[in-house]
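Next up: just one chain, as structure tokens, the form predicted on its own.
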Amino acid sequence: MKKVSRSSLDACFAAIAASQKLYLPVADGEKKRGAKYAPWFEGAVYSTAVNTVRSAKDFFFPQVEKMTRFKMDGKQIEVEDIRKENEDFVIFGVRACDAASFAILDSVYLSDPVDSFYQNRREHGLIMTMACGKPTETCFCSVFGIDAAEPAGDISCWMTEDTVYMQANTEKGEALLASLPMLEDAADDAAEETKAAIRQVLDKLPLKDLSTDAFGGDKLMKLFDSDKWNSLSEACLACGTCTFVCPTCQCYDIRDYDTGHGIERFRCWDSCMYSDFTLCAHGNTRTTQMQRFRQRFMHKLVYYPSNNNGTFGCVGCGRCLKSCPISMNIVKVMKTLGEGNE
């Protein structure tokens, strides 16, 4: 384990940024919405906010990305690969919930057929996680077996009032720490007191006893046919906010547009909450908002764990609890459907 004083953290950031792009959470002062990831620059102030408004998913599965360009000359069509993401980069300050979301995205995009766009970014990225010093009342990652005091990643970090401890978990992580001369050796158990303090907070959070016992692939038809979906979904605005802040949602649409010099194909995030999601020539297979609402939560709590050895499609980051304009979220769905169904 290594350590660096917080007063030397900027020097550490500068050393990382000298060899590769560095991103970290900073206060979103313009919109006053909390923290957002941004490229490091001299004078940037690392934000200790519990979570960024948008998740770190953006680095590997961006909201919009160009995929291919088609150049046409008469009947001749030239297909051009226009990907430019070839630089190594580091993301500092990723929380345990977001780090856990990468495994869920990997199971989708790195399974055959592999998504080479996503794979390319994953190979170039290095993740430095940060344990949650002050989890909030909307956090419930522990419900899904995630330990906010022991975040995964290439390098795990713990911050105290005056020191940041760093532990490499992968070869990439070891190589990065070895390249930073300002780091000092620390005892392997140096962060144990910090971990214990975090777990004490986690044990007092209001959602820590939320149960997943009523969910999973073996409950599929019972949950699908529940008469509670109508009342749960009736106030939903279908705005899609929950899907756009979610670190594990992975749906997208692909479109082509004419640039005047050829055709460019791009993909962008989509939401199962939208009426035109997966719209086919014959129409949408889910014709009501209740069906679309049900699809979102059945996927997180039933379909995904059924196909992934019981792993749920939610990491308990709490973003949807904060952002939903009508205060409907996965916690309320779990509590309502779980009543009497454990």
Contents of the next structure:
Amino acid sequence: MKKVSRSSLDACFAAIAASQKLYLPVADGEKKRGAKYAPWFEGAVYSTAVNTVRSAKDFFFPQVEKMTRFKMDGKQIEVEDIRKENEDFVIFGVRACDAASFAILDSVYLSDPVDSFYQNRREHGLIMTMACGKPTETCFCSVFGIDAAEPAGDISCWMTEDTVYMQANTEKGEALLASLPMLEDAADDAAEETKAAIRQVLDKLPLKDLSTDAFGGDKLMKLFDSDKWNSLSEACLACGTCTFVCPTCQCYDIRDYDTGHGIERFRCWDSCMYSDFTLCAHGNTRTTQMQRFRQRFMHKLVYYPSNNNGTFGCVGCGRCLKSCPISMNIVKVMKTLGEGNE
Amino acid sequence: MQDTMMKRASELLADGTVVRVLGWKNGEFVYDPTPAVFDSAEALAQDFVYHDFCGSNLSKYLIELSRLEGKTLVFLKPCDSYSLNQLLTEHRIDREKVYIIGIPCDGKLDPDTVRSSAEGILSAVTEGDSVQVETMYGNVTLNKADCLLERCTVCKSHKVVVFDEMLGENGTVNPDSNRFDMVEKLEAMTPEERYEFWRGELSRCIRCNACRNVCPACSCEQCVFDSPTSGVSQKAAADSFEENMFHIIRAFHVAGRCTDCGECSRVCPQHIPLHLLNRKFIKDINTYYGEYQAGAEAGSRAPLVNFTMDDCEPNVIYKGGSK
Ligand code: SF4
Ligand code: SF4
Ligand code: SF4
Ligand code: SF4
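Please supply the corresponding structure for the form predicted in complex with its partner chain (the preceding block corresponds to the form predicted on its own).
After this comes the whole thing, all chains and molecules, with the earlier chain placed first.
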């Protein structure tokens, strides 16, 4: 394990940023806007906010991304491959929940057929996680077996009043830490006290006892047919906020854009909450908002675990709890459907 | 207030005046009630809540609910009642199918603002001018005035403008709301500064459409931007400038119809001050066509869809309020 004093953290950032792009959470203007990831700049202040408003999935699965270009010349169509090798980059301060979300995205994008856009970004990205000193009431990562005191990633970090401890978990992480001269050696158990303190707080979180017993691949028909979906979805505005802020929502649409000189094909985030989601030639498979709403939660709590050895498709980051305009979210869904259904 | 509301709702359900009640349902935490429909006194007793976090405007839901069999009881705060009137003007709601109870309001709290000063909220209650917040990390006392939704800090009217009955005393229009102060600041900027301001704000948009979908003036059955056959469907903006266009077009579309209910800014996960676009239009309409408040009266004709001999000449360039 390595350590650096908090007063030298900036020097540490500068050293990383000298060789590659470094992103870190910073305050997003006025206080109530919370934090966002931004490229490091001289004087950037690392935000210790418990989580960013937008998730870290944006780094690997951006909202919009160009895929190919077509040029037409009479009956000739030229297809241009515009993919290019990404540059190396580091994301600092990823929380355990977001770090766990990468595994969920990986299982979708890195299994055959591999998504080369995503793969390229993953290969070039190095993730430095930060243990959560101050989890908040909307946090329920532990419900999905995620330990906020022991975040994954290439390098895990812990922060105390005056020191940041860093532990490399991969070769890539090892190499980065070795390149930072301001780091000092620390005992392997130096962060244990911090971890214990975090676990004490985690144990007091109001959502820590949320039960997943009623969910999973084997509960499909019972949950699908529940009449509770009607009241759960009645106020849903069909905006896509919950899906866009969610670190594990992974659906996209592919569209063509006529530039006037040719076609640019791009993909962009899609939302199962939208009326044109999975629109086919015959029309839409889900014609009511109740069905679209149900899709989002069935995917996370039933379909995904059914295809992935029981792993749920939610990491408990709490973003949908904070951002939904009508305050409907996965916790309310789980509690309502779970009632008397274990 | 909550108890009085529940009691009255139960009576109206019992005597058959209404068959359902639109209100707010208790959330997981204190600050996250959800709009909900109740069909019995038992359902009300179980989950109905009304407190300072019940900011959401219920009017738009009545488009759907007034199409159902039987009357719906709705509780409207002053600003929500302007939205309802506007929807009546646009023939989107059947007045006969709605029973309106007006509720006075002295400002609703913004959960994001409270949260930014109190991490780990376990409970929060308003006591007079302060909000007592119990958190996982200790207790915090906040000034209620500092925690209000933006629209409440510049409340245009405490008056419920359409109702069948009022609970408590109705308020009055507030001519000194100062709600155009920020618009004036923007007007005083140079075009370059203003451009920078809006580029900075709008480039943060994630195009989740929450602002549009919550907006009572945005009541098209299908938005042109969602229609794959419209030719302008815009699931993602082709470039960052197109994102601005979405907002500017939307602001134009609701000009003269936007009541300034503030829902767009309340729901934006990126906290973009969308209300400033709409307020600029409202201010300009007031300046060039005379004072007009959308939703103040059902059936009123908005200046932009009306003609009088006094109307200003559209081809005259106005600058800073004069020709
Ligand atoms: S469903 Fe909600 S809590 Fe779960 S990962 Fe997505 S945003 Fe986070
Ligand atoms: S959900 Fe867990 S890992 Fe994520 S921010 Fe909260 S405590 Fe940290
Ligand atoms: S659940 Fe909430 S955030 Fe998601 S689409 Fe419905 S209203 Fe929007
Ligand atoms: S609510 Fe905010 S982020 Fe969402 S589309 Fe509107 S302006 Fe953009």
